[in-house]
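Take a look at this single chain in structure tokens; it is the form predicted alone.
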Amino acid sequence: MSEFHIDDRLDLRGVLCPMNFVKAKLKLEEMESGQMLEVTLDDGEPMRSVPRSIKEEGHKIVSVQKTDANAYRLVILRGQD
């Protein structure tokens, strides 16, 4: 991920459907405009949901990598408000 400047991190393994989103969003929300989050997500129904999610709210995904069997990392560029 050094190809990014990342403003924040938020693990979020292990958080249900639709918590990991909300703390994502509400993460997002104590950003500024063009900050960038790092967030780290289950496989499954989180990386189905949150990335399609946090589009809706106007914000860019400019990276998804798998980390391991289990797990992404999405890198978040907060849009504007």
Second form
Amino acid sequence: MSEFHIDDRLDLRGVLCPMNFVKAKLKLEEMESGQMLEVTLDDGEPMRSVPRSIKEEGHKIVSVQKTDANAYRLVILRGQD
Amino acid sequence: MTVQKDKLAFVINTASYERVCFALGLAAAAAATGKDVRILFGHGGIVRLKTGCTNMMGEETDSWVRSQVKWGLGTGRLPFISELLEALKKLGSKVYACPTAMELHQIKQEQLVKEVDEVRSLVIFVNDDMKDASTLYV
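What would the structure be for the form predicted together with the partner chain, given that what you showed me was the form predicted alone?
Up next: the whole complex, starting with the chain shown before.
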């Protein structure tokens, strides 16, 4: 159970670079500043690159949880435009 | 000539699925990180902008990669070209069709997919889109 109020969710398991980041970026663009997006990502390259790119876009990752051996659940606070 | 760090021009002159897909993936990555992206589809690539042909896979795609591409599409690991074009438009990129290529392939403007911004000649692309940009030819 998440401690955050999640406004939207995106399951990016099985989605490779660059579409995992592109899909996250487009979803965040649809949202309002201050809203929370939950993203599920595969371990490995997606976890190394997507969170970094999201932070570079000005958003904040407020929670990272390992959901099973191969995936992570991130909660992202949508930043300002 | 000054090259703007944030402007990229792509010339796509192949229809081979993996090449178009990789080029548009690169373009999408650039657009998603704030770059100004312009894409011109030339002789080899124009067929990908014809309605109904965007995601096709036949002889235009090198035979040795077809099975990998089919597997990637079937498992969701590889995006459809139509999905990439749609994402590029949402990210503000410009997609152009070369009129000479359209003529050679007998493609009419009304047959182009909705993601095409306009039919743009090489001269205008060179002067307006490649100007001050890093250009990638695929």
